[in-house]
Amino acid sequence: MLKKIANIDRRIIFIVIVLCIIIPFLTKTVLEIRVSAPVKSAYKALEKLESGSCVLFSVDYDPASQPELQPMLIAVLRHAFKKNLKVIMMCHWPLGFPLGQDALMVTAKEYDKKYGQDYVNLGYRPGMSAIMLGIGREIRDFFASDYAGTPVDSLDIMKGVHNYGDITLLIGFEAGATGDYWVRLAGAQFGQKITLGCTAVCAPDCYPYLQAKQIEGLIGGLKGAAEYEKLVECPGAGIIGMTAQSAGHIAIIIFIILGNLSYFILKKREKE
């Protein structure tokens, strides 16, 4: 018995993984969130805003991020359109403008936003620094239409924004560092407030911005889009998610038991 736990077939452990991974998701069964201080603090910094108030999105992530991101892309627009905020929405990432897209057109049909008028998605522009740098001054020296190139001065959100000094927050989606030169360029040269979301990897990177109050908030992977769904009451992939990926863990970390645990017995016995 215990050298086929030693010996156990690679096929069995996928098939297991796969398994934990599937039935939370077909059972849509959820584990009790608890949420953890930086995602209140985001949750907060949004809370907070007056209705009516612009807030700009930068989603810059690709496919590989999205099992982190996208809900957590989503949580947060729904509770901005809940609170009735202006969605300002760009990309530094080619591929994150599809991904964001996909993100406006699901909460924006829930809460019976209108283009133009509550939202509008600026798309991608290529020159990330130069772009940070020269939204201070006039956003349109880079944005002079949208993504599908309508001009921004013919739609209504875009009256009267013009630089940092009109968006009352700003939130960066971020798989790599480009949170990083949000930080740099725009929070500590222009003074705009800024929450962040980011890949689990990348979390810890950025809690020394968090605590230096060089940002609003952090929502840390997939754990915090799950944390942030449970404070707006919506919840969606990534509470399931952190029920997939919690039975996927508890499997490996048996897996792992039983391996040592037989490899020393057997070893043992041979030494006898």
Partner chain sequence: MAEIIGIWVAAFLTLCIFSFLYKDNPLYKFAEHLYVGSSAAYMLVYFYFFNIKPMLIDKFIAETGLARWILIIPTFLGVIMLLRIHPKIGWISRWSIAFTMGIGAGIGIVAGIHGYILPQTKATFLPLFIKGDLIQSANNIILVVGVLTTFLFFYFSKEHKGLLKPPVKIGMAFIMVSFGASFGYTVMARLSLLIGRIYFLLHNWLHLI
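For comparison with the form predicted alone, produce the structure of the form predicted together with the partner chain.
Below you will find a single chain and nothing else.
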């Protein structure tokens, strides 16, 4: 029996994990979500802004991270629009643009926001570090027009927005190291207030920034997205996915415990 557990067919593990994810979806089970301190800080950073303040959204991920970061982006956009903040969106990842645009279309419609007045999508520009440093001088040097080629000077929302001094908060949605650059360049060199929303893989690397108060708040992975959805009282893909995530985690923990127990017992028996 122990040998069987120690050499379990990986396909059985896959089936169990898939079932652990499918069953909560089909049974529509929703677990209680506790909001963690980093997400609460991120929420507060946006909540305390005055109506009409400019918030820069940096969408730096692609479809590979969509399940984690898209619900997060939608939840934060809902919060921003609810607070009547001006949303300026840009991206350092080429494929972040369509994802950001999708999220803007959904949320702007819900809150009856107008393009060019309440929000704008500047799109993608290459040259990450150069752009981050350049925005400290003049955003128009890199984004003279929006994603559709409309000159930014013709858009109401961009009037009076020139550099970091005019941006109250920067929120980066990160699937890679772009968030580090935001903190090290825009944060450290220009004093820009930053909140990071990142994939779960990147989250452990961002905690030192939070501890050192280099960022205002941290939203990590699908769990972070679910917590933010709870705070803005708009349940979405984050909350729906959390039960499946918890079930999957429990299955993995059980497999790890069983695997280790059988390994150690078998090792002990071999010695005897």
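Since we're looking at a predicted model, the values are computed, not measured. Residue numbers count along the first chain shown, from 1.
Assigning each C-alpha to whichever rigid part's superposition fits it better places Met105 and Pro235 together in one part between the two forms.
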